[in-house]
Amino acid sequence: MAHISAGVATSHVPLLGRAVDTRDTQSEYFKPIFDGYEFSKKWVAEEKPDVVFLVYNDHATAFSLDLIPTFAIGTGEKFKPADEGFGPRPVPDVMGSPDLAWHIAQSVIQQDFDLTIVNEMDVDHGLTVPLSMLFGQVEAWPCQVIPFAVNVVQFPPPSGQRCYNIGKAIRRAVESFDADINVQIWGTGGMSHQLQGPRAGLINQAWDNQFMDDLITRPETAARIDHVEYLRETGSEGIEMVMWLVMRGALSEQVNVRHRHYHVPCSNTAIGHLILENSA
C-alpha cells in the first residue's frame, strides 16, 4: 500500500522564487536562508518521494474573488506555472498524479469533508517556491506533485482544527491507496508577517518558535489555536501557519525531526522551515 513517510513545513515567500531563478543564492541576504535547506535538498534526494501531496495558498491566480474554495485538490495531469504579473517563472510544469488525487478526494469526501475538485489550474508561487526550494533549478521536478489549495486569503478561513483533522483523512486515504508509493506532504506558508497597513513588517519570533514546538511534540495544542490568535500575534497573513496542521495532522502522533530552521527576515516575513519523519 502507500504510505506517508515524512511531512515538510516550508515558507513560500516569492522573493525566495527570485532568488532561485536569478542565481542570486548565495548573496549577503539570501545566503543564510538558502544554507537552511542545504540539509533538506540533500535529505530529499535520497528519500525520493514518489508524489508530494503539496498543501499550499492561491494568490488570486486560480482563484479569486469570484470563487473561493475552502479546500481544493488538483487533480489533473499537469499544472503550468501561473503568471502573476511578470510573466510565468522559469520552472518546470507540475506533473500531478491524478489516480492518487481522484482517490484521495473520493475517500476524503466520504469521510465527509468537501472538496473541490479542480481539473485545470495554473499553480502560482505557493506551490513551486517550496519545490525550488528543496529541489533547486531542474529540468523537470523529479516526483508527481498533487496540490492541494486552502483557503488563508479571504475570510472566513478553516479553523487549524480542521485542517489538523483533514490532514488524518488524507492519511487515511493514501494509506488505502493500493500501490506501493512513497508519499511525502508538505505545508507552505507563514510564518509571521504582515503585509499592508500600520502593523505592516509584524514577525514574531518566539511565537513563531512555540507554534514550531507544539507542531513537533502537541500537534492537538497548536490545533486550537483561534483565528484572533494569529491575527493578534502573527500579523494578517500569519493565518497561512494552519496549512502546516493539514501536514502534521497527515503524519503519525510521534515524530522524528530531522531539521529544523528559521531566519527573519526575508522580504518582511519569518522564513520557517521543519522536516518531520514518521516514528511509526
The other form holds:
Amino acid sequence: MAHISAGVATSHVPLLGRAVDTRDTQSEYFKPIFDGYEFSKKWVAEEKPDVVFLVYNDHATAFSLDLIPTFAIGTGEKFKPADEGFGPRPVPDVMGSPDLAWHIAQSVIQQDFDLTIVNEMDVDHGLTVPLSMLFGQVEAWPCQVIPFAVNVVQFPPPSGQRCYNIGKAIRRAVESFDADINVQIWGTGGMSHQLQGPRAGLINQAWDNQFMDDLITRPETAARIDHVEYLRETGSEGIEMVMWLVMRGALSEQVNVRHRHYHVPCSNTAIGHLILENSA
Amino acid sequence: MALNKPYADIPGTFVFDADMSRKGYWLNQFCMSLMNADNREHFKADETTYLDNWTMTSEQKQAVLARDYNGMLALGGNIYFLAKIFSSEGKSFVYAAARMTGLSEDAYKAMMDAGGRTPDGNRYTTGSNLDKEHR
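Alternative state: the form predicted together with its partner chain, after the form predicted on its own:
Starting with the chain above, the whole complex follows.
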C-alpha cells in the first residue's frame, strides 16, 4: 500500500523563485535563506518521493473571483506554470498523479470533506517555489505532484481545525491506495507577513516559533488557533499557515524533526521551513 | 443581519471578507484581465479607455489611475488581484507595500531587514496602553 513518509513545511515567497531562476541564491541577501535548504535538498534526493501531495494556495491566478473553491485537488495529467503578470517562471511543467489524485478525491469526499476536482489549471508560485527550494533548477521535476489548493484569499479560509482534520482524511486515503509508493505531503505558505495596508511588513518571530513548536509536539493546540489570531498576530497573509496544518494532520501524532529553519526577512515575509518524519 | 467581524479592530489592515469582495468585484476582475499580455498592452496604451470598459465606480477607476493602493483596498480591492497592476509594471511586492505604509522603498526595506514591523502596539485600534502608545 502507499504510505506518507514525511511532511515538509515551507514558505513560498515569489522572490525565492526569482532568486533561483536568476541564479542569485548565493548573494548576501539570499544566502542565509538558501543555506537553510541545503540539508533539505540532500534529504529529498535521498528520500526520492514518488509523489508529493503539495498543499498551497492560488494567488488569484487559476481562480479569480469567478469561482472560489475552499479545497481543490488537481487530478490532471499535467499543470503548467502560470503567467502571473510578468510571464511564466522558466520551470518545468508539473506532472500530476491522476490515479492517486482521483483515489484521494473519492476517498476524502466519502469521508465527508467536499473537494473541488480540477482537471485543468495553471499553477503559480505557491506551488512552483517550494519545488524549486527542494529540487533546485532542473530539466524535469523528479517526482509527480498532486496540487491541493486551499482558499486563503477570500475570507474566511477553512479553519485550522478543518485543515488538520482533512490532513487526517488525506492520510487514510493514501494508505488505502493499492500501490507501493512513497508519498510526501508538503504544507506551504507563511510565516508571518502582511502585504497590504498601512500595517504591511508585520513580522512576529515569537509567534512563528511558538507555532512551529506547537505544530511539532502539540498539533491539536495549533489546530485550535482561530482566524482572528492569525490575522492580528501574524499579519493578514500569515493566515496561510493553516495550510501547514493539512500537512501535520497527515502525519503521525509523534514526529521526528529532521530539519528546522527560520529567517527574517525575505521580501515582506518571515521564512519558515520544517521537515518532519513519522516516528517508527 | 450584519456579518460578525471580530477582526474589525486590527489597525491598518483590510480583511477581504464578503462585503469587500462584493464591493470590489469588478475592480478585482479588471485586475485579473491584466494576466493576459494583450490586455496589458491595451491598458498601458490608454488606461482611461481600458478602465471605462469595466463597470467599476469612478472612485475605483481614480484609485487605479493614481496607483493609490490603500484607496483600492478600501474600495474592495484584494492585494493578490491588485498585484497584477504593479507586476505588469515590473514592480515588486516590496515596492507596493512600501507605498501602502507611506515609507520610501529604502526605509521600508530597512524596516524589514531589522526584523519587520513589530506586532507590539499594532494589534488593536483600541486596547492596552502599550498599543495606544505605539499607534
